[in-house]
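A single chain comes next, written as structure tokens; it is the form predicted alone.
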Amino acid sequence: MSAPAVAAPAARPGIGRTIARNQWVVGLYLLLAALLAFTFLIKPGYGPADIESLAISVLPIVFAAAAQAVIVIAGGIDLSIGSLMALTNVVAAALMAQSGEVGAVGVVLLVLILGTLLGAVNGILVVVSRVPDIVVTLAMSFVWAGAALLVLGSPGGSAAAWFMALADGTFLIEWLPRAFVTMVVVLAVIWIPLRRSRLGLSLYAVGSDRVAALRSGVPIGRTKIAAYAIGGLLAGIGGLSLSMSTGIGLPVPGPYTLGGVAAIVLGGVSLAGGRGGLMGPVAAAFILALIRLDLVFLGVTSDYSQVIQGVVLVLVVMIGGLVELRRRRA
């Protein structure tokens, strides 16, 4: 008699379920890989130094997207992220100019606390006033932008050498930018414990179904304030990343609010709340940056470049909406 056939070991169901639940994020990383390959194709000389510049330029957008993602997951939105980043950026630059290399450690901690407190102020105003988040945070964006101009009326200040080194150069190998490593470590330290904590579950519960969360005993007000505080912390880190990459303070808010919103929309975070994470927005931030870069390499003028980026974003979001609709019907 022949020996019975031995079945091949089945793939672990956990991996399959994880991929099935995160098809959009997996697709984004495949798209990112394809865009990188296309970039190398149209510019064969694209090398480690260019990858490093890309990582440094995307760093503030990634933190702005992370800040926005946490708040949107909890059912809110914050249009003051860019102004918060500008304020924390100029505070860091102004204080580091006077503190020296050792004192810069205290400045970093102070700026992180400041960002958290300012984010909490946004959350408290939203909860107490019961005015829509978009209105409150739009108004506060002018307050934080004005405060940034009060701290530094023009670009100035400085950053400690060790602090700037966190985003400068490469790590272990020449193709791995230190800015990228810094970004991954910081996001992992904040997001992984948060996602697995009771507070993280509460953020998703409030964003998914506010009434059901309330009936389950989730403190809605405190959870919303916590979401804005964490968003403020990440915005503060984004401000520090600006100081880290430029070495100075820039009191005028950059395009980080809208850039962060675009990254989370493309990254699969539902604007209705309760769905998404940080893996998607990180990939989306790099994708949007690479699209802009490739258009420059192809000689497309800036006016057409803006139109093309908008069209690409709309098409991708529409495809995501159709995929989600089919998933719900299945």
The other form holds:
Amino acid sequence: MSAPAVAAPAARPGIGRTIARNQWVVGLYLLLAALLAFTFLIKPGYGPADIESLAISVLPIVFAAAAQAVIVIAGGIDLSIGSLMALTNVVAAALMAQSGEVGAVGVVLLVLILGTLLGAVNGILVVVSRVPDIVVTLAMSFVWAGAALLVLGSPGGSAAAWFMALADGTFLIEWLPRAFVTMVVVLAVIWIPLRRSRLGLSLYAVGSDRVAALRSGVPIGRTKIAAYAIGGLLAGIGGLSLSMSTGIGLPVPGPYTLGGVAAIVLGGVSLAGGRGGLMGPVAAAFILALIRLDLVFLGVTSDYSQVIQGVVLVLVVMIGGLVELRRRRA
Amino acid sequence: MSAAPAGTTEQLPASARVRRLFREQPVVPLLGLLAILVAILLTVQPGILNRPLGWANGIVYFAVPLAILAACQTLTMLTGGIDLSVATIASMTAYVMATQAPSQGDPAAILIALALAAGVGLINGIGIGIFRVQPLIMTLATGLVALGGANVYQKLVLTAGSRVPEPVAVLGSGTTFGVIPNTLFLFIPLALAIMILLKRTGYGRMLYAVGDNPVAARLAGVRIPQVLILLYVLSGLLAGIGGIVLAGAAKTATLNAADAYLLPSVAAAVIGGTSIFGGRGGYAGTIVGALILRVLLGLLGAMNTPEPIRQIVYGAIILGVAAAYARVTDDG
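Here we have the form predicted alone; I need the corresponding form predicted in complex with its partner chain.
Expanding to the full complex; the earlier chain stays at the top.
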């Protein structure tokens, strides 16, 4: 793989890296396909209904990973994503309990704005305080989780019927879950315009080399705040997806912060920033969920499956590290 | 601190000298903050003055495990790393000790448990030192593996029964002469050893060097993989010791006993002035940071704050101290 990179014209030095990056993502989708095939093999009755429940269960972690990915690409990290999702989830559930079916449209818009604002608060605190991202967002994870408990002291609230239908059932054919369609549409609507915009380029620039970005006239502070705001928007959508799949609000953060980090790392987003996209993390989220599912089908108890998942994660990042090392030496 | 340039102090204006003091001796302002928190606590709950020792011991019993776990974060953060597996290692160590004690005897149970803790640390070290995996993700994953393994183990030994060895309970929650918490007899030598390791030994200097500039450290002949492997083994061992002390304080060992200590352990190191980017910090500040967090929790408890507000204030104070610290020590 290093040979074509060397042979590439000098005018496009990034092409070797692009190939390698896409190789990783292509490899992930092949792995996902293999896992799906394996699932059908070990559970012959695996059908549309199972695919549907898989898609619904993966929805929150996909959005958590997408939120984390945008922030990590810009050189940050947000350890408050899980808390943000809990907060937006309870706000949505508490408001929908009173809004009625039509008013729920307003609630959704409100929660999206709220998520964006809360994410922007994280970003502003990071930029203004000059405290490392990981510390700021760690502290804010307590704040958002506390706020979630203030909104709803115990699990409760509700969700509008049309809203839950967005993730329930299938679309056109029985093999295509609506939750999957919702996911793809939402991510495409946010990510594709972003990736092609000036801001999208700035995110990668700031994440890969701050100094170079600054010297090229990229406003570092504003770009970082924007990354956190978009991350907050996606975390808000993640919170809404929790409402969609459960119908209630849960004021306790789920395992989405670290789960999201695991998915993006497996998905080829470098924690050092500036590299990766959304295609990889989405596949990674499905892969991690499928591994858990297959272990259940194989009769492995959930404790062992935790061990195996951890081992898979370690092996994958170690292989990734080796690939990286060899490429640097080549 | 050991790398601080000397000899330019006299030309600096007063404000810069204050900054330099704060940067090099973060313990001083932190002790001030601790004193303020204690003063507030005393005004809110004057009853403490009737039994000051009992109150202080209560703080110490749970501040010591936190400070030991925060030592793991301090050491790893000096090299630009972090250890998110400490809580799992701590709980696992305590649990293995408590379940092995009835059949193996106390000393053997403690050794088996600590060997396991060091083993998880070794895996961390190999992944981070040799395979160059991000410490955040490596320790996160090994934490998952260890937790799953411990759960499997729990099912296997369910019938064997468990007990916290008597010496551990005495160490964790007893007092000598009715006034001195026994944990201090373990913690003070341990803390001194860590500080001497960091300030007076070649290995300590290597940790700062690796965190400050890994390339320069490598060119200067530091064998980074070996340094990191030893570091994470040490961190695993310390986490195990912290878990045992915690089990002694709580007089019971469960598989999620130390979960609540993970984020505070990072926070204690950060509040104590250790940079998460590596190369700057020390253990003295971390100890004060751990004390501040415990007193803060006590204060919020004494004020009967509802849990949500407690979390919000807790987070806001961590952020506030870290931000104030960044402001004061910033050269720009």
